[in-house]
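First comes one chain, alone, set out as structure tokens in the form predicted on its own.
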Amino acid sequence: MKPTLESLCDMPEVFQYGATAGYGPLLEFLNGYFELPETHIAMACTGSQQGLDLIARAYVNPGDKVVMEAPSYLGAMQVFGLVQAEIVTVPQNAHGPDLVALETCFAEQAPKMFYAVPDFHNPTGVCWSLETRKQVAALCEKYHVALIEDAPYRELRFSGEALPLVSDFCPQHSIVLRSFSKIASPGLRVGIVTGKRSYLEPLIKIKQGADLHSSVPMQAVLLGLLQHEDFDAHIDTIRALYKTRYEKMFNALTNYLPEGCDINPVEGGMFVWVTLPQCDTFALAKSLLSNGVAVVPSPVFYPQHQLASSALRLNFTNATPDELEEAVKRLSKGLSEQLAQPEAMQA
């Protein structure tokens, strides 16, 4: 990154006005990179949380709905929630959502967009299945239905094979989303948007009036870093290192979690999903936070609370493999005596 920061020196004209859209030569090389139809755009946005609330705002009117799946991401129910959506979700499953369910929900609730993550999704880190993806992407053309499809762990996978985007089957009824926050650097702050051009064009008029534009000279070395002949290096090294660090959390979670734990298998991104015994997973997160170990419980991921399984979302892309063993050595502590409580089981 040094190269490409020191560079900006000599580019004097990035540290003036640009355009909303974001900066040219890095909206043009995305184009191809991205490869995308003659009829989309991208846009640039200052993380890609802030092109879901651009979305937000162009496309939700209060009481409208906007269909996710339970659990969901959190930051996408926060932007939903600020502009007074009516969430409704749909359960999920190994392979994704469930089909039934998601279809009966577009024919009676009529949703303007459905939000989804589907490559290895935040809390489950499931990975949608390539039938799954053809059929959604089926029902949301027949039911008129928007996909909104987030992509910030896409380039993470570490096993298995890759698999189309779910807008690519429904390239005219789908904006996607795409972040560099785990493949670059979290602190660029720079998301891509990418769609149809009728369907960025609000985006972008909404964008000028919050900010004028995201960060000319992150969007530069954003350029910069991809075009350099060592970044796709760079991915593989992250995806093996995230591999290893998953394989260790996975086996010392097999070896230490207590009987009626059930743990959900990745083939990348960075969560790990833990199904548990009924118990109070914020009493929980809280005993094992003061004894150095960070889990995020599971009611936080569903709109209503209170319909949540017992579950926790591990992340295992920050710590050392030693880390990681001891980490699952005191949550499997923690969770054994919070078991043995009478009253954990009512909660």
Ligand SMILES: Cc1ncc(COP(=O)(O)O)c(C=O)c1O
Second form
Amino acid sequence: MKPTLESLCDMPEVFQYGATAGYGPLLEFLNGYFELPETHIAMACTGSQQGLDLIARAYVNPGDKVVMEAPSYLGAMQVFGLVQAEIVTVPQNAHGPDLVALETCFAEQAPKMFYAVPDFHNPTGVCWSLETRKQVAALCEKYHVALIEDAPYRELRFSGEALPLVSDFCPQHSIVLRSFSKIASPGLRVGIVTGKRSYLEPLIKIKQGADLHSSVPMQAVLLGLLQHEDFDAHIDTIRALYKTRYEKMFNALTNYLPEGCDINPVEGGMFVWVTLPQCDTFALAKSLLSNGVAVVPSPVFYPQHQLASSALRLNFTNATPDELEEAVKRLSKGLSEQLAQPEAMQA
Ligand SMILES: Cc1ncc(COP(=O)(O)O)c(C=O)c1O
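Can you return the structure of this protein in the form predicted in complex with the ligand rather than the form predicted on its own?
Let's see the whole complex now, leading with the same chain.
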């Protein structure tokens, strides 16, 4: 990072105003890096979160339907909520969205878009199967629903086989959001949106009104990092680190979680989702926090909190293996105590 930052001192041009779509050398590099088809362009945003906001502002009118899996990413619900979309959810299973429910929803509700996180979903960690990817793409084409594929965890695969983007199967019906927050630095606030030119041009127009452009020095830093000869090795290091931490946490959960709680293995990303007997997960999260364990209660990941099944999102990336083991012990003890008093736990 240091030499990349120092090189900015010899680049006075990046401290001027820049193009709204992004820093030219970065966009050029990304064309090859993402192997974009001829029809597609890339634009740089202030984090992929801004890309999502621009999509919502450009394309969603009050009352338009936006489909998501339930549970889903809180930041997406906020963005689509702000433009007064009607958020329609479909259940998620171990391979991705329930395809029967998805097709029924597309056929009966004529939604404008389907927002999805197919790689190591936030919050569940689910990675869609190849077959699901193909089928969702076919449904988006058949029912003319735009797919908004949000892929911030895609590079964090630590086991299993790499899969194509869902958008690879419906490139003319999709927009992809990429983030460098999980593999470079969240503080840089650089994300990338890609899609066919006609989909992206309205986003560039709105971004111009919003902030003229994202920070050019930070885009230049990102380019420097991506071109660094050790960048691939850096990602391999993160993957190996997260794999070790995940395995430690998953094994501890398998050993210590009380009866009635359930977990599914993940192949990458940052999260494990623990399903619980029905209980007040906010109260549970609060009491765990007072005991030094931070978890996120499931209702925050549902547009209608009261419809959430009880579960917790656990993050395994930011603690040492020993800390994770201790955290799981405290979590399991806290859970056992609370589940033993059902009257205290009802939501
Ligand atoms: C699914 C998902 N999308 C988007 C974002 C936002 O990423 P960025 O830092 O690139 O704005 C996050 C951040 O956690 C996320 O989990």
